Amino acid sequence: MKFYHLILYGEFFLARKIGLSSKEDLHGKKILLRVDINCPISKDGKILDDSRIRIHSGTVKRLLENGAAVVILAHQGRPGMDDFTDLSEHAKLLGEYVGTEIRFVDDVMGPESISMIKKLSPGEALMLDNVRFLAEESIEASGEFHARSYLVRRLSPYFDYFVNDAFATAHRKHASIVGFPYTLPSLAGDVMEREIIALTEIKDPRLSPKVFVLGGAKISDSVRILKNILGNYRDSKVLLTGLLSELFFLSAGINLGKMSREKLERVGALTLVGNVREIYLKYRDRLLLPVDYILEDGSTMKVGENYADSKEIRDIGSETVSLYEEEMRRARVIVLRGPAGVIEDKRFRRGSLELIKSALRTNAKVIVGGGHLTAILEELSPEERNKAHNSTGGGALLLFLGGEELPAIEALAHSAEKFNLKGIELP
């Protein structure tokens, strides 16, 4: 059983092997495992795509098979959003993939969860409820700060190791990500290791030009990293879709209708207009915006020619797909993050699906990032899927490729030094 501790060193990562390769090392140890099983959720609360659960099941299974008692910490959605739910269904699905029962407690750090953690035996697993039910989990702060959080102080005494397998949230400075490495010997899990190795290769400056196709609902994350991507990859282009593209049109003074503006207002995106306008004016020669959209009634709206005040935009149109496909043919690296439309409704999945297919038809290295696009990738044949690196990360992926340091990795590096985790350094 091997885990790697990843240490940031300039533009490269050195993997430091931790001495946990034998069953004796792990047997009887209690492991706090942070995963990212945040899934697309339907309006009636059903999990629409469980690929992230399946991906993390390998780490859980290996820990259990080597005699560890595993307590799983995870989140779903964020407060105020429709997909903010408990993790009871996630635990059932994870148990099916692991092949053993994953107990679930509708508590995070209260008396019931502590009692069940104490009773957990080697080879058994327990999932705590949504860690974002705790208000302090939403605070962005340093590892030193979060080491003093109630969550970290409450849970740490019951564990021997913390394993972070949640690459998709590696860009968050949350207590469950950066706090525990300051109080427990901490390791990178299988998923974290694979992501870093794959993405480090993609950062190779010889692989140019790069094309980034950005969409999805996490507008603030996308705006935050756009400037870094455009600044660090001088020959790159960014193809915008979804709500992000609507925000750029609004910032450029192009009218897409009242419904578009109201939708942006509902998600709090209007506060970003100034930042977006600045990015647009500086980099507009490297930004591509849609030329047509699909509306909620299935009709097509051409940008600059018509708009419908009474109908919402739900997807990009066929002319936009063709325009973006032409741009992707020139790329050596293509990163797709976030869907182009409202993919929860099958009528509006076409734009996202066609963009992925277009990318896979090129000779470029293709990275598909984020849980929602993974659902689209699953519709393709195994041969097609294998042409892409299916990253669990969305925002973390782009921050990493944009040159920013990831707080989760920095926290793991700190833990290696603090707890004197020695081993063989690998290039």
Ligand code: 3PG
Given for the second form:
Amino acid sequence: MKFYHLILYGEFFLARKIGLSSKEDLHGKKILLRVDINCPISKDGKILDDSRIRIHSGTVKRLLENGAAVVILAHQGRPGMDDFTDLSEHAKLLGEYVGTEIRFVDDVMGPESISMIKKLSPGEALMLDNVRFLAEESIEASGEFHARSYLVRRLSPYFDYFVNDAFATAHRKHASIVGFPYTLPSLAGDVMEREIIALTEIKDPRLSPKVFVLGGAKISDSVRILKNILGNYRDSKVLLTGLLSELFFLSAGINLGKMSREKLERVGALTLVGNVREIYLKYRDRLLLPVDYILEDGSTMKVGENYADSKEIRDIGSETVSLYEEEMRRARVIVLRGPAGVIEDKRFRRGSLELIKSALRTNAKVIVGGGHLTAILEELSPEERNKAHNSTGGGALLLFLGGEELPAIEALAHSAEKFNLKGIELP
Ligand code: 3PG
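To complete the pair, please output the form predicted in complex with 3-phosphoglyceric acid (3PG); the form predicted alone was given just before.
All chains and molecules follow, beginning with the one already shown.
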């Protein structure tokens, strides 16, 4: 059985944690571990929610307990954004969760990092700085291309294995995601494995109808994904929130006010209008848009009655929550991705919180995806919270559910063949 096929049936392949469960394999080995600990960050640079750090700590712990030396590679934010920071605080928090010090070096592949990587002993961990500080990291390119990147050429010689645990970045063809599997035997980490198993189950077309509640700031990703979602799951509905919903109103020629248009212009969303209009015209029966919003002064704006002309939209209103709750009651699967409002400000968390609560009151399987909504989920009691599959992925989650092959998984499949990793045979 080819590994590629095993990957397509991810649950069989990854459930067996190829390589990771074997003490013999890992003892004394130096492992480069890619995680996704990209966290929501406050304006003054503090981590607002560390759940992704906590989730990945399990993989780090397991590798250390198996006698490996672990060097952690991760990103935070994107160049030009407020959340583009170093990883010193991340390393400290990860160390607290793992229960051992995670050293931090404020450098990715300079002399200081290389010297620390060389000296690292079994059972010790080191975190390198934000890999997106390197310009070549974010080039969208093939694994072959990135195998020749300076980052991959420079770091690979110091490692025995590459472990990719960063499911949430699995949709990016970035150097640290797709390059190393071409130069090092590469394995899927525990988080990657768990996500693929849980989401493969959700993809089942018999679990229908599915309802997708989409919001968040990464609107170009969402627009890209929408066609697949609506095309693949014919009975599905998409409930739009946040900036994405404002973009749909604009594209449909419905006026929300001057401030909304200006905001969309500021974030560069106007280039998406044509695409969004096409989606709207084709699928409008399966798209739900808010009927009310909360403005920055706390007042309510009813769509079609008053406008965001002097105050910005910050959240969805309570009538929208009720409307969306009604739709969710009919679903067998509910996927929530991206916040409905500006949740960094406590006054505008309500819409997102209420939507999650509504979803959890239904009998559907609920998947909550992306860093921001995970933070909201943390506000619920453990009993409530545990009813949902808390996916680390935002864009990756939707692309996976939309049926796209994720570059990270393809690269792992390639590595398994290239390095003749044993794996398991399907029964
Ligand atoms: C995420 O939060 O979705 C991942 O960390 C990927 O981040 P990106 O959208 O900036 O690539």
